[in-house]
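Below sits a lone chain in structure tokens, taken as the form predicted on its own.
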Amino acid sequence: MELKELTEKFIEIYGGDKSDIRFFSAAGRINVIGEHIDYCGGPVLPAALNLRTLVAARKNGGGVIRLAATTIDKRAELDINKLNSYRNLEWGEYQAGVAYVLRNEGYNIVGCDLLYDTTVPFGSGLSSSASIEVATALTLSTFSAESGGKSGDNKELAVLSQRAENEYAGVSCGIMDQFASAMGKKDCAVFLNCATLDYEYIPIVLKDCAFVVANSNKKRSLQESKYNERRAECETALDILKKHIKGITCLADVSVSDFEKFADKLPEVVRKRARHVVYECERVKKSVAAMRGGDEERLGKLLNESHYSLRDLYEVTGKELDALTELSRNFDGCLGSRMTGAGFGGCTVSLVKKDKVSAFIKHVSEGYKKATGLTAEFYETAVEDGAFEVALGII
């Protein structure tokens, strides 16, 4: 929606007129590869999409915080007394749990009204709730500012979005999707350590290829996936290997060769969890290598390599993903396919040759609908900044 459209859209809900209203901006992210191990602390490498949260905000003077949305007809008021009360709504939770958050880490939450215009489709594995926690976190930290509180920077925002949807959603997330919805930078991917948060900007120059994003519109939700599960099921690896390998703190901390040397000493479903972990880890360095190198076809092998550990290892994927990506990798001119996100459902992100992709998206939404019943949804996607107020003009 644009600005314009927004404005009358608040003031036809709130009242008032156009002089007062702020946008604020979050991205949705894609993650190139090194999926399922953020919140083992390992290295990931996302990025931030044109697709993302606009919110429409004016202060209202009084002791709530009112939500509606463009895309839903669902509203909510939250009074800034009783944040707390607010973890089973239909909609309208994320944004509690970051004003929740933020109120106990001393940000004051003054009451305003917000308006939501997510073109992140819900669902999808492109970070839609970490798009809407970056964008209410910055919007709530600007105005706690202007009344004489504490502000934050993205990289502290990202890290209090990411509290809140472990906290008080109860969806145990590592910071990947927050981070890129908050750090990202316009054409490059980011490089981050979820250990330590030290990241790092990778260029996305690519000669001959361009990433493109299939939606394969499987709901799904991270609350009633085994999202949870194989976190658990990561979390009992580490404690495992902890007695074998001195000095690691997580899971990423451990290499192949020390992997191999102990794999024996986990149980089978576990044993493929840290499998596909170690090597995910590995496989994100690799990456980042080629992208650097300009190695396309190497970067293609890669995320293949990636799809496969996620479909075999950890488990992830179902027949809709795997169909999309399979699809895709048998396209003479895709490099290489995988699920992006957390999987059970959602996008997948192939490596495409610019000149093909026309014709890559016939073939693969004929034989996805043939194969699945279902209609594939592809995006023309570009990487931009991650979180920003919205200068007039801009969006």
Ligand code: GLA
Contents of the next structure:
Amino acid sequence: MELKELTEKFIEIYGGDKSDIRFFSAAGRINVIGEHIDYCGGPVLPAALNLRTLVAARKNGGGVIRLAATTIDKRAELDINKLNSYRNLEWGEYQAGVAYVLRNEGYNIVGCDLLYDTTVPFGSGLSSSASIEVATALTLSTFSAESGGKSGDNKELAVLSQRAENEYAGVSCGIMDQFASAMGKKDCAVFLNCATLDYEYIPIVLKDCAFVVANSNKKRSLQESKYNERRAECETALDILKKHIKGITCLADVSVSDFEKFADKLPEVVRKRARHVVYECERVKKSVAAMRGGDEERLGKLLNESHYSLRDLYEVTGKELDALTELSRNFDGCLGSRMTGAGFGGCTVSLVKKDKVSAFIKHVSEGYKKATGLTAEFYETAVEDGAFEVALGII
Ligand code: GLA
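Instead of the form predicted on its own shown above, give the structure for the form predicted in complex with alpha-D-galactopyranose, please.
Once more the chain from above appears, this time first in line as the rest of the complex follows.
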């Protein structure tokens, strides 16, 4: 929604005039490669998108945070002295979780009216929840600072947003999504070490190709999916491998050669999960080298290998994502394709020759409809900055 329209909607809901309304924006993300390894301390390569959550916000001088959205007809009110009691809200739980965690960290949470406008499709693997959390964290932190309390930089807000999702929403997600949403940079992927939170921006300079994001429109929720189960399987693998390999603190510390040496110590299913993690870490490093060297063919191959590993070893793809990526790969002009995000549904990312993007979309959408009965959606994405307060007049 344009700022003008959002402002009108805000006044319609909350009254007052436009003079003291502020706008905060946080990004959805794609992950180029490095899937299901952030919670194992691995390296990942996400990028912040132009699909985003925009919050119109105003302090209200009271003890309540009021929440509304443009895309759904839900409302919620959070008493700032009872922030622990909104875990089962039908809508507003992410915002409540962030307010709760920030308050526990010593931020001065003040009453405010918030209106959310999200263009990140829900349940699509593009981090709609992280964008809501980070936009909320940035708003509340800014208001905290302005009322004499603590404020956090974007990196800290990413960590607190992740904590909200872990502790409040009950999803044991890693740090990747919130970090990309808060810390992303225009036209760059974030090469993030999830064990140390050290990061480097890798310019996305594709000569002949573009990344195309396709939504399988198979919805899923991390709360219902096998996400937490996979995480637990990785912890089991680490516990066992620690007995054999000295000095490892996370699965990403395990080298390929050590893994192959001790793989037979792991039960079969756990071994498959750990094998994915160990080799996916390698693929991320190779992908960064390919991007730096402008080797698009190589990058495409690594995307394919990542998908096969998520399909056969980690088992988080499903027939829709497999069909979508296979149709993509079969198109002459697509160099590689993989699921992006948690899987079980949601989106894919494909590396496609720039001059063939329209033909690619036609080919894949027709084939996908035939194969699954579902309609795939394609997004015109651009890589943008992570989270910021919108300077009025810019959008
Ligand atoms: C979800 C989680 C992330 C990450 C991905 C899989 O998006 O929120 O932390 O684990 O799945 O790579």
